[in-house]
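Below, in structure tokens: the form predicted alone, a single chain.
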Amino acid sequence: MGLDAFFAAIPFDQLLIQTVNGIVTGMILALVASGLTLIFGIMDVVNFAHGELFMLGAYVGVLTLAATGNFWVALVCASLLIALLGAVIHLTTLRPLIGRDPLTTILATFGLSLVLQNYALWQFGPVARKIQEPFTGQFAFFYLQYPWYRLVIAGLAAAIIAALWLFLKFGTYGIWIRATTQDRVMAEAMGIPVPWVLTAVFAIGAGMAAASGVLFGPLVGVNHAMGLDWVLRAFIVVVVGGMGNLGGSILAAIFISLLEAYASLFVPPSQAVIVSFVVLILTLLFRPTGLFVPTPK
């Protein structure tokens, strides 16, 4: 199909709407994947419980919003509480496994994922909850009334990721984190408390997952299994973007979300996700280091 036939088959306004939807979803996915990338790139830990931290963040947002009536307070509280939970998880579960076979951390985080998921099912039940968005304004976008909130969460996700990048680039503790990434032994010799740096990294990743859950909560139902889909997509993004590559993960999240959005013009959305798996397979076959990792000269 040529470009002329493609644009004749799909109206331009639908393409533009799907582009906006893809970018919005991509920014939320980038926020989830950034926390996962941070944890893997610095700690070499494949965190299968990341999706459950996303889910618990959404539930904390539901409870805090019910208690305070303020969405932004719920966002901050969820991020801080789940970051604290992440620190506790690292101290009690992952730190004792440092230096062991990587398979042990995979099994530990997978088991933790099952525990947290079943705890949420027991505590909150199978009925989905809903987070009320902080405002309900809309604007005319072709033949649709497009919600302002979708654009706001894309901007917030971008702001959080930018703040993380600035922290890692210029902050004192961010420099500690980068030094730990490059050489743990030398960083420890220079007086950097490497074990506590790793705990802080896991806490930051958990807090970012929780913020994603609260931001995306108003668009979907909050339930005990919501993290499974997102962590699977986040792992795809991390592989396609390059393991441990923060910038690559952001580009991969937007790229994959746009492909799924465009595919949903031709097939049902439940089948459009197949596109991301096709991209994953092609990446592993032809560029296993990641599509957005610079080629060494």
Contents of the next structure:
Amino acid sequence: MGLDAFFAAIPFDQLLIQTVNGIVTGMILALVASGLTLIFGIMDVVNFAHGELFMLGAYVGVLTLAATGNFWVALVCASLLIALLGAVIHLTTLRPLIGRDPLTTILATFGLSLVLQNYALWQFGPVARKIQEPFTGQFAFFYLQYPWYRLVIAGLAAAIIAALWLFLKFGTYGIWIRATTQDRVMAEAMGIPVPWVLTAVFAIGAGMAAASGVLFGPLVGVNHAMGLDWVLRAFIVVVVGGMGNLGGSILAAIFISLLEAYASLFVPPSQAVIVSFVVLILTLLFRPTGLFVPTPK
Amino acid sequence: MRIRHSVLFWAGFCAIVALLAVAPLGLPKFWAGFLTEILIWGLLAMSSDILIGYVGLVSFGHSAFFGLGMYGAAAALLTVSPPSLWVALPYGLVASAAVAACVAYFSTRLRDIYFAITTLIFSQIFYVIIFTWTEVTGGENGLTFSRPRLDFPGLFSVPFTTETLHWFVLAVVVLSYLILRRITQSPFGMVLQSIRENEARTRAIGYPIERYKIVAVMLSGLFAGLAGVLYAVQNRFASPDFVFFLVSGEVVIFNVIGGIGTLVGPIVGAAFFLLLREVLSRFFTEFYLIPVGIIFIAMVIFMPQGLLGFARRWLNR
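For the form predicted in complex with the partner chain instead of the form predicted alone, what are the coordinates?
In what comes next, the whole complex appears, and the chain from above leads the way.
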């Protein structure tokens, strides 16, 4: 087989389609993972319930959409409500654990994820719900009619992450948050209300998870178990990108989603997940602190 | 004083084992089977306690070891004829030990949260493989097989009934407990505990802690696989649901509820959890995990030593 035949065998149009698909899912994943990494980097909390916040956000989106008929109202409503829920969760279950071993937070949030997931099952039933996309326009993309909505999601997710970054960089409260990350005791000495900063960070992370849930809702059905899948992928992204490293998580999210998208050209999607597992293991072997952080000697 | 303490311990131990041994004779069939199940889950939780309680590594991957034990036993019972318990046991143990070796090699380079996440991801890898490799593992439906006979060559051979199965499981669990207790009190166990207390110092003293951790994970995986074999024999099926990471989460819950670092605690925790589930599922049907989850969170916050630690402190008062 010559080189020409080899190149001819590669389906370039499919590769391109999968590249776009990969970037779209990658941006959503980056949105979920940036909330997770924010919570970890600042509070040392591994939030096992993050996927459930994503799922509940999608459900709140479904309900508000049914009530108001406006997708954007649903998006904002879901983010705010779940952010509020995040604040309540932090106050009731995580604040008593401040200062204890970070492992206890895994246990508490695992319990939380069980409660929230079964609550959703109880409240909304096992049947998947659908969120109608806000606009249905499509454009010709090789042999496909590609929906504009997918590109809009990617753009919106990027915009939300950029807003978060700007807030952390320049906003007064963003500076409080960064100060808390750097030195909790010193921040407190400077008059920053550290416990409330932690609550706010958890709320922001929860709100971001909810926003991604609503944005992603139209692509797949909304059901009570959708969080499990996402929290695992978000964990992989966060570890590969480097715990608490926002930029690294975004790059890792896109990288892993692209790999999974390409892999699903050859194997069924349920097996394509293994690719991201393998990436994780290789990362842990060679760059234990994440791909984008220099390994300390 | 020390002697009296040990006499007290062994007296209590014998009393509890004797009580558990006669229990199936007095209990209705359902509760006798339930007790056997508690013992099996207790063994799984106890195996995970070696890591959580003695090395300080929280494993979210015990479902993989448990599940591979089940599938190993299933492979033996389906392919080797006549199906024999004494073939199923090594098959399951070898399968889980191989998986444990692989997981241990990668995950012990990491600590704390990273260890937990890595073991979780590993168990998901095995879940995906088992779930999608339908020709060999039966995929979503799992594998069903018939129960082997309980035979000691040359001595006797009886079919497994509720009672004999219970006695067999009890014997295995008690033996495992004694072995694990001996291991945790051995110099090896002491090193493990010193890793938990201060890893850097243990390394400075000159112990190769990576090797100790690998052995600990393998040991833990081996006993988890043993629990898997027992579960397969009791329920006559192997299913991918048991490899899913929620099972690992439940095992961690057993540990925290019962009290980590005690070996007996996890069994108590498993009994408490399963009883709670049995009772609550009559009121809440399949949503029993809502109250169970709330109780679990409350215990993490208010009772970090678990039931056993709480009872001990209350007795000492």
